[in-house]
Each structure stands twice: as structure tokens, then as C-alpha cells.
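In C-alpha cells, one chain follows: the form predicted on its own.
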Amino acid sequence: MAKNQNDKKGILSTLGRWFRRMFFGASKELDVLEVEKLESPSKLAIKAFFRRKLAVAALIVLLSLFLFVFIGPYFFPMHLTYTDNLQANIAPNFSMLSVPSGLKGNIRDINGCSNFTVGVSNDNTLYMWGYTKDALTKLDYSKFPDIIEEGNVLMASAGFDHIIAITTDGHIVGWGNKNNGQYGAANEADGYISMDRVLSEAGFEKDGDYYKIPDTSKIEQLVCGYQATALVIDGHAYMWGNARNYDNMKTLAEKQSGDIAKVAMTNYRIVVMKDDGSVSGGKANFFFKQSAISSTQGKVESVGDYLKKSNVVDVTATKDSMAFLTDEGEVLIFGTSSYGEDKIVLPEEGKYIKLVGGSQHILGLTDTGKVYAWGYNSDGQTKISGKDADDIFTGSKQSYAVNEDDELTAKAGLRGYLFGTDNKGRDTFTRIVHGGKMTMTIGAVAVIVSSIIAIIIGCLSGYFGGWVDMLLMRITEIFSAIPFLPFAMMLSFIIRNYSIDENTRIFIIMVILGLLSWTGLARMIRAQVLAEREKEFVIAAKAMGVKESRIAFKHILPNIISVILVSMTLDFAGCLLTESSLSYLGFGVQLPQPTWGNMLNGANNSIVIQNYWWQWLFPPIFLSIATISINIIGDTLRDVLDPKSSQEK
């Protein structure tokens, strides 16, 4: 009786792991019977990658780079054709926006054009900050001459590369570069006005080896641009600098009536306002036919005719456009307007009483104590509109606001440069980033393009053989033969000379890089079909009937993915190689579209080379990061998935 209950105990057990084997899967009792789990290739090959602490650190790395140049330009976004010689060569650093401590609570005055800004304290103490240094020239404009002294200092200005600063006695200082006349002596032949000159027609006595004013208290204006200075005393302006690049600096010059009030510079022209609210431009007073963007009125045909209806009370300039203020709180945009300065903010209640201009930004306070900010916002210098301010001030990338006791209550704007700048202003960074994308999508799409035609070539000339393998396999000899990179680039010469738009030259030189890499490849999944067209389960299939192409694209091509697989990954990383070869020499995707070879097209020179190394440094590390990482990868692919390897066995 016991027995047969027993035997009825142990069918139903049986019959319930059955069911629950046929509905839920099988059970962790399987554990307990030591069954042998059995697991697919490719699940081993998984395994055996990611117990390689190299590869799997390489994976990492390189996920990390297509993240960096896939999703990085959304975050830092990219003008194409932006060009800023006022930050041109800038090496890394992060302090164009470090007002020193002293200065912070004490300000009496702030400007800067260039990569350094100056700022004067009310204790009349010269303070500078920013990237004071010339990486060519070796100069440091933050080395102060002798005779400045802390507390001696009334008003100072920064231009591009060279600095003058007035002493409360008088003394008329400079320093930095004067190649361009930009203080000192100047040989005019050349171009320049000569400060030396200039002064002593006005009649200054030299003191030592300085000018000297007489009367500071006289003094209403000094102000530095891109390669000249202007200084009004009294209702005269006098100029002196490169007139090569302000070609009407000299006329304005000569035109003396004693009655200036304001003079601004962009980086090619000069504009004076006089006491009566008029305005000259020098020669021919070129704005007058010249059209502007009125805050009110929206575009006027004529700044010159309309501003004579005007009562202009304010002045200043970007590095390529002008900004007009009339008494009744209009602004008037004149110039060049590429960076938005013509796209004006009007304030929500009152009106503008002040505007001061950074390089590609301008800053309006209105009367109601509020500044508003328009322009190129490439690094925030706009995102202090809507501050409470008394007084408002700009360095080339900055923006600073300051309250009725004269300390700083707000600040923004460029901070400076993770990798610097290159010979035209462009952030390094940025670009890298930029550049990143477009070389990986290259590589990309050529392994692309030579891997389906080396699957197809390779698979067709392995499983006929014969004929067709020997037709398939002369013309791989004929493309192998061919040199590559002499023939990549006189192709991609050819194609520059044809007027055809950036993104399809791009897209031919992909192609160019996938129709002449696939040789190597072809011969390898040649002979990998040769090998595996005589196995079994071939024979099985064509005595089945599968037709022929099935065969060879359903059945043998699975079978050696993973040497396609290898060879692709390898691959990839020589067209990287390549594609940088190729921009570097100068046939590849062309400037100003960013790649990490282009971008070192303009470091192939000494004086870059050993003046500004962050240019030729920074690219080709991320290029050698790339292709390092897909090596290791490669590599631990090829030991993983082959089965005679003997780390794996």
C-alpha cells in the first residue's frame, strides 16, 4: 500500500516539473542536478571580451568619444565661418573674467578690445587680468613700466596688443607692442601715425622718456583699439596708431575743430561725436549713404542724412559695427551685423542713457537703472541683461555691471579657453568637438562602403571560383595596385575644382575612401568561403535545392562575420588615419568645416610649432585616442572570436 502511494507521489512530481518546465521554463532544480549549461559562441566571445580589463577600458574610452562628438555639438554649438583676430592664439586659461579682489569694490573704470582687460580703482591703482601674454612675441602686458605705480594711475585703456595709461601727473605711458606705431616713434612711410609726432605738435612737453599733460583735469577721453589710440583734451582728439588699418584715422585727425566729445573705434574705422550731437566718419563722412537699424524706425536708408536730424549723446563700437544714442533713447546699429548687433533689445520701461560695446556685443543701461545686452552670446557676454546697475562696462567677451557704490555686482561672459585658440579665434575646443563628428562619420561611412563591396566581390569569388573567381580576383589586383593616397588626393583635387556644395564633396570623399579600401578584405572573406563552401552542410543545401546566391549570403557569410566583423573594426580606424592624411595635406574636407586632420593643416610650420603648441597637441591626441582604442577592441575581437586561440582555450 505504502509502495504504490509512493510510485503516485513520484508521478505527479514528474508530471508537475514537466508542467512547470513547458509553461514557466525550466527550474533552479536543474542547478542541483549539475546539468552542463550550454551557452552560444557568441555569448562566450562576450564573455571572454569583457574579462580583458584593456579592451574593455578601450570600449569605454572610445563610447565615450562618439558621445563626445555626437552629443558635444549640441552643447557647444559651432559658427562656421566665425573669425575673431582679437582672440586669435590664445593659449588654455580661464581668467578673462577674473576681476582681481582689489578692483571688485572700488571701480572707477573698465575696458578691454583683446584677450586682457584693464581696470582703474577709484584709489587710482591699474589692475589687468585676462591672458596677458604674447606666446610669438614673448611680451607680458602685465609687466608694468616703473613709472606705474600703485595709486598713480588716473586712466588707462587696452587695445589689441598694447596698453597707455595716463599717471596723475600727467605722464602719457606705453607699453607692449609698437611695431604698428601703436605708441613711441613710428615710421609713417609705412602707414603710421607716430605718437611722438602727434604729441609734440600739440604742443606736450617731454618728460624723461614720457609726454606730459599739463592739465589732467582736461583730459575727457582715452580709448585703444585694434592697432591706434585716440586721447581727447579739451574738445581735441589726437590719434595716432596704425592708419594703415583705420584708413581715416589721418583725416579725422586733421579735421581739429575743438569741439570733439567722443571718439569710437572698430577695429578698421574711427567715428567722432562732437559736442552739438553730430557725428564724423572721416573721409567723405562714409556712413552718410550708407543704410542703419533704428531701435524705432527699423532700417533707415541714410545714418548720415537721418542722424543730422538727431541729437546723438552716446557713441560706441564693436570690432565691425557702430552704435548711435540720440537723446530721446533711440539706437541706431551701423556697420557690419554679422554676430546679431543690429538685433536690438529694447528695455521694458525708461530709456537707454549709456551703451558700451565689447568686440561682438553691446550693452545699453537705461534710466531706470537696468542693462539690457544684445549680440553674439557665444559665451553668455549677453546673459546680464535685466541686472539692476549705475554703471555699466565691457572687455572684449565680458560684460560687468556695477552699482551707485561702484563694486560689482555682476559679470559675464567668456572665462577663457579649455584647448585656446587658433591663428583666426576659433575656439579649439569647439572645434575638436566639431571636427570629431565630421572624421568618425567619414571613417564610418567608408568602412561602410568598402565592406559591402568586399562582402560581395569576396563571397561571389570564393563560392563560384573559376571564371568568376578569376575575373573577380585580376580586378581586386588592378584597385590594389593602385597607390592609394597619391590617388585619393589628386582625386579629391579634382573634385575641388568643381563648384559643387561642401556637404557633397564631403559625402564623395567618403565614398572615394570606401571604393579604394576594400581589397584587403575581399581576399580575406575569399578565402574564408573557399574553406567553408566545402563543409556539409553546403553539400546539404545545394542537394535541398537552395539556390546558389542563398547560399552563399544565407549560409557561409554567417559563418565568418566574425573575421568581417575584426577586419571592419581595424578598418575603421585606418580610415580615420586616412581621412586626417588627407585634410592635413590639404585634399581632404576643407576649412573652415572642422576635421582632426584639417585642423592641423595650419600647424605644419615652426613658428606654430614652437610657439603655439595647444594647435598641434590637442587634435592629433584625440585622433591617437581613437585609433588606439578601435586597435585594442580589433584585437581583442580577433583573440576572442577565434577558435584556436589559445588564450581562450
Second form
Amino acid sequence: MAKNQNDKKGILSTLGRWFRRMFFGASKELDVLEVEKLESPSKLAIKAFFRRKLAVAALIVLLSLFLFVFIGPYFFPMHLTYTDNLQANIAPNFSMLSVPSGLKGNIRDINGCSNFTVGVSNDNTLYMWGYTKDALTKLDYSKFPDIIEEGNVLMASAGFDHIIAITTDGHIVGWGNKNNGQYGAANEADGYISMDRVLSEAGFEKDGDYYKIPDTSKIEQLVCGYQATALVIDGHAYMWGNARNYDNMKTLAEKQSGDIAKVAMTNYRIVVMKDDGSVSGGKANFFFKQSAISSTQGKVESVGDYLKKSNVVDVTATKDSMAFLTDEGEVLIFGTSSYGEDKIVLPEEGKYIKLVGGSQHILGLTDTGKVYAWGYNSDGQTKISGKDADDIFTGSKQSYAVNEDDELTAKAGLRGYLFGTDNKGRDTFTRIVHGGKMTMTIGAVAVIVSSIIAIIIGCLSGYFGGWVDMLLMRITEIFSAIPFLPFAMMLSFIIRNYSIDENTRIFIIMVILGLLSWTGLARMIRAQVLAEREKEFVIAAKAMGVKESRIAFKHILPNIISVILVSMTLDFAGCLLTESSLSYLGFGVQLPQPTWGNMLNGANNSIVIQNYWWQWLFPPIFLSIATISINIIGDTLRDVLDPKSSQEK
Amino acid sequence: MGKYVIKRILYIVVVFLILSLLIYLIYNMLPVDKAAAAAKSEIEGNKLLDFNDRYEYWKAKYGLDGNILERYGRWLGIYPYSDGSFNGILQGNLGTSSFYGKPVAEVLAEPMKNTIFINIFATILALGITLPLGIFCAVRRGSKRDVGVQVGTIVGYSLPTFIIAIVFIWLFAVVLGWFPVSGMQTAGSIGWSSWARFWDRMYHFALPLIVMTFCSLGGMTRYVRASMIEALSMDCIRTARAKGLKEKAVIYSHAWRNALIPIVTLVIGWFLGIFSGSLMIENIFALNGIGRVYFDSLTRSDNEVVLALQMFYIIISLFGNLITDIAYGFVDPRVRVNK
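Alternative state: the form predicted in complex with its partner chain, after the form predicted on its own:
Following is the full complex, with the preceding chain placed first.
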């Protein structure tokens, strides 16, 4: 049966060949030279390599990974010391800029402090978007309490892990995390300020489960900070929440002057603006001997005195700094500005009439209806500059511009994190790109160092033999007796005790890895050289009077290069693994400089493994893809370069 | 044979001296001054004492006076202290742990037991799986199952221990909840019967052992398979088959014996390698083994413990080479170890 089919096929192909020859002519005539052409072994090996699909796939994967980690850093810049606890432990998600369609056309307010944003529409409906969950506590902020209904929310504000909303009836509703006194009753002995106490002392009464404000028209402002909230009603600022985090919250909460116009909260300080255009931090020394950056004056010493002379019309805050706007349109930035918050952009025409702060960037609105932005631009949040706007809003890393009809006209900023964020709020994807560059560089340099040592020692010892061989092999044995991981840890620990700068330290780690891993290759090269040096071409070279060192490195070395190549490839994978193991244990490259190993430093506890799967899943995937493809390439190289094994298969 | 072993042991002694000197020198680069610390704490207790006086006393006591070679000699036990006594490693004194305040030997006794236990257990498990698997793959070379195992082993040996450990913890401890995430014993198990405590300990060791075994599968299986393939392509195998021997006899007595030679080297080398390799496992699973003690002592600058363990690792690897060479002679009658 099978034979018959073969015959059939044979007939068909013969017919096909005849057909082709009849109409398209015979295939190219081969001349004698071409038939007899010999192909060099390396060419054969390359051909054999590319015949193997798995190896080619591995090569493509590895090359794209190389491109990814060596070109990627230019596209995804990393702020090495950046940390943002407001963005910590966010799962992969891309909805942070997705303003719900119901809100887009009639925006009254948008605000956000961390990974989620709330918005209230003109028809009194509350919307929420972004990453609305807490992976650890399993809280879902987007599950509103029952009292929140469509069309009954007057205003809302989002903090780091809580939301406060005021209904049209005046009910003050809080939800989210309440462990640090964000809303409801809190233990004041722990340093928190209880919302229930503040509101009842202010004379509000409970209606059902919630405190109620009788006259909602008197509410001037509702703002949430890190884990705190301020509510301005009729010149009085009521504040509650995690006062342990705010060094002047208790002072401000106790002082009620009745003339407060606006409150702004950074992550650890609060400032109030009064009706008369002055600002205060509650404490006498709040502005004392502190400098600020002014848009017109440059650096201003003693910001407190400076502000007394001018009339402040708006105040806002980022995570670390505060911004004041005077009636002349001058902007003052006060506080830490590590992300360029003080690089104030001045409008081309007109003057600023409103400022809004995100977590590391600030938006300014001019009287001519233009919006300008400055500060941290990691995710394009300042790319809204120059757009027309009637009103401006920010999330933590988002900017929104709205026209006269309260329609969203422009938005910019962080859409989300592809691979989530780590426990310090750093983008895992960016760190994988930069960490990959570091890991690959360390692996490559270590392999080069170890190969150079191995080639020199192996060639010398194999070629010269005698006492040279004896000496070098004893040295090799001493080095191979060194237990790798403990010894590398010890060396790394010792250099950590010296104040060397980070790059030198990383270089030393590369050299250490190289110095500890050359022995196997050196032995292999020696054995190969021993075999090669007895061959005829070496005798011929000697007879021609070629220098010994030249024979060793120019005549013998090329013949064993295939062995070296294979071994280098496999060692490269080995070095990636040892580097990441060392860094994982905390003895390699130190944080905050990422590598694929140290990104997992601290991931081996059940909290991280259970709740933050993206933190421990993605770096290993990249590392594994790299090492697996390198190993496949190395194995295939060994097969195709070894004539014996390729005959077998 | 005896002459060869003696020669090798002499050689080991020389290498050990060189390496221990090297490590001692490197470790002395650390700015740790035990004598100053001791003198300081003594002065805090009694303000009347003079610091320099006490400092000199403790330096002499710890053998820290003199140049680095003298100190090394004292630590090793080949150079006398100022009072003329020898008290170093050769005399069985590994030093005193500054953190535990106990002799190092005492500190290391219990962890050493644990490490040896899990290593032997892991070796048995790994050999029990990899040898049959490697032989199976070699005999059925090119079959689908063989290709499957080959792909699996490439993945296995390309992954570092900590990644496998994290994935296994996630799967077996977090999702399935079969094993504890880390630790050595259930809290409050002190009062249990010794049998119950043994099972409790085995229950805690299970996941680390599974991870260790899994990590060794990749490389070992490939190695066994390769040497078995080599052995199966020998002429004697063809002869054996031509004689009409059963396939089982061909594989297990003719080929296997030949394949064993490189495998023995690997197994011994690997067994000794996991002493330092289990450092990773012990740290991930918080097992009280010498690897963990080494890690902790290093971060606490507890010199004496670190140095003692370094010496242990070196001795293990030096004797490992010797044992490998001798074992070679046993499995391969052609190799005569008497050169």
C-alpha cells in the first residue's frame, strides 16, 4: 500500500518535472566547479544551525531581548531614586486615564491622589476609574456604599486609600480603608484624628449612619490628602485622618479662625489659604527660614516674609511640595521638589489664575484659557501644556482639561502599568528594561573576563607543558576548589564595606564573577591544545621557524575556537544565573539599581507571593527566556560544530 | 593506591594552606576590631579601667597583635599566642561567634546536621529520578517522549533555584496549601512526641526537598542521557546484541557499566556542590542549615563563623576531588590510580 503511494508520488513528481521543463526550461546548468565546490566547515556549521527551527527561534528571541534591554532604556527612562508610596503594589492595569463616558460631557470635578481617580458630573453622579483595588486587603474602592446613588453626589474626593463623598442631602460618606482613621471613628490615642469626633464637635448631627451637613451651599471645599481629609465649611476647616503622617495637622485642626478659604495637602504637610490672601501652616515656624522658588524672582529666601507682602489667590500641593499663586500671577513653589516641580513654566501670554497639583506635577490655567504644566513627566502628564481649557483637573499622574461646556477636551499622563508596580511604587516594566541591561552587561563582561583568562592559561599550559603546565594547572585547581557562591558573597560583602561608587562596585562584581568561573574552560582548552599540538600543521609551522607564542595563539587557537565559542555561550547563561542569584541574596548589585535578580529581593515571603503576583512573575520570565534561549543556542552550536555529533543525527 | 592517596592528601594540605591564607587576608580587609569592642564593653562596665591597657590585653588574648602572618598562624594553630600556647583550628578551636557568644563548633553543630540531612535526602531523590529517566531517554533516543524530556530539562537547568522555589511556594504552599511556606517546625511543637516532631520536620522539609530535586533534574538527566548514548554506541554493545543477549542485559550490564564512569564524577561533584548550593534553599525556606548561618553571619560580620564555614566549604571541595578520582578507579577497572 505504502509502496504504491510512493510510486504514485514518484510518477506525479516526474510528470511535474517534465511539465516544468517543457514550459519554463530546465533549471540552471551546473558547471563542474560548482558541483565540486567545497564548503568551509564554518559555513556548513552556520547552514546546519539555521536548519534547526528551535535554535533559530531561540536566536531571534535572544536578539530581540538584547535589543529590548539595550535600546529600551532610551525609550523608557528611569528615575533611579524615584519612589512613590502612593503608587505601590499596583497590579497590571491600563484604565487610569479612562474617563467614563457618562462623565466626559459634563464634568464638575475630577481628583485623585493615588492609583484611582474620582469624578463628579454636573448631574450629581459619582464616577471612579483607575486601579480601584487594594491587592493586599482586597478592598474594592469602586464598590460604593448603598447611600451613594446615581444623581445624589454633590462632591467627592479621593485620598490614598479612602474616598469621602458628600451627598446632595449633605451626608458625609467615607469608604475604603479606615485603619488609620481615614473616616468614621478612630482611636485618637494612636495619633489619628477621628472624623466622628470632629464632626460632632462642629455641631453636625448624625442622620442614620452618616453625619449630615444641614446647609450644603456653605461647603467651600472638600480635599483628601494621603490618608487625611479636610472639609472647608463657611470659613472653618475640619480635618481628620492619619495625623501621624502630617506634622501640622493637629495644630491646624485645633485652630479655627473662621476665615479659611482653601486647604492644600502634601503627603506630610498641610497649608491653608485665608480670605485675606495670606497663607498659614498653623505653626509659627512653618515658613521660618525656609526658601522657595518664585516664577519671577528666582530663589526667595524666607518665604513667610515674602508671602506677607503679596496676596495669595490660589494654593495647591503635590506629593512633596506646595504651590502658591499670587494675584499678580506669580507662582511660588515651596518644599521638596525632587521631580522638577520648581521648574515653573511661565505662560506665553496672560497670567495664571488657577493652579492644580498632581502628585509630582503642577498644572496652571491662564486668564487667556490656556493650560501649562511642569514637573515630573515620566508618563507624559505635562504633555497637556499649551492646550485650551476653561478648567483643569489632575489625578495623581494625570492631567485633564475641560472646556466651557464642561466637556473633556484633553487628557494626558499615566494610563497604567504594563507589569504593575513594586512595593516602592516603581514601574516593574521600566525596571525590567533597565535591570535586563544591567544583568546582561554583567553576564557578558564576566564571560569575557573569564574566557580571556581561560584562553591565556589553557593555551600556555597546553602548549608549553612541563613546569608551566604544572604551575598553571595547580593554580587552576586552587581556583576551582573555591566554593563559588559563598566566596562571591564574601567578596561582595567586603567591597560593600568600602565606600566605592556604585559603578565601580558593579564592575568589581563583574570581575569577581569572571575570576571565579574560568577554571572549567581553561582545562578544556588545555586538553584541546594538547591534542592539536601533535598535529602535522604545528610541526610544519615549527619547521618554518614560527615563534612559539605565535603558534600557540595564531595556529592552534583558531582550531579550538569552536569549543571556546560553545563554552562561552553556555557560560553566559551561567553568569546570568549567578549574577541574579547573588543579587537576589542581596550580595550583588544593590538596590535601587535594578537587576533581574535583585528585583526579586524580598519576594520570597508569602504576602508578596500570594497577593502581588506581578512582582515576582515578570522578572523571572525575562530571565528564564534569556537563559533558556542562550542554552538552546549553545547546545545547537555544540552539535553543529562537532562533526561527529552532526553525523550521528 | 595508598601512595597516590597520600600524595594527593599532601597536595590538599598545601592548597588548603594557600587558600586559607588567601581567605584570611581577604577577610581581614574588613574593618572589624574584636579587641576594641571587647575593651569598650569592659570599660562601660567599669569606668576605672584604662582603654589602651584593656585593648592591649584583649589583642593579646585574641591573638590580634603582631603582623598579619602571625595572626594567620595563630588562627590556624601553627604559631603560638603571646603566652606560648597554640590554640587554633588545628587544635580544634574554630573561634568564638561574636553574635551567639558561643564556640563556633557549637553554633554549627545543629545546622550542619540539618544541611547534611537535606542534602543526602535530596541526592537520593534526585538520583532515583534522574538515573532511570536518563537511561530511558537514551534508549528511546529521538522518540517524542525523549524530545519532551529534553525540552523539559533545558528549561529545568536554565532556571535558577530561587525562581523555581518561588513558583513552587506559590503553587504548593499558597494555592494548594499542601506545605508550609517556610520554617523548620510548627510553632509549639516542642512538647510533642519525638515521632510527631520527626513527621512535622519532614513536613517542613518536603517543599525544599522537592525544589532541590527538581533543580537537579535538568542537568543530571541530560548528563546521564549523554553518557548513556555514548556508551550505547560502543562496539561492545553491538557485539552483545549480536550475541543475542536480552535488551535488558545489554542496557543494564553492558552499557550502564560504561556510562557510569562520567556519571560517578558528576554525582560526587554534584553532591559536594550542593553543600554550598543549599545556601540558597536554606535562605529561601528559612531552614536552620549552615548556608543560612553563613548568610546571617556574613551580614552580621561574625568573622569566625564565616571563616570556619569557608574552610569547611574548601575542604569539602578539595576532598571531593580526591574522592572522585578514587571512585573513578573503582567503577572503571581500566583506570589505575597509581600514577
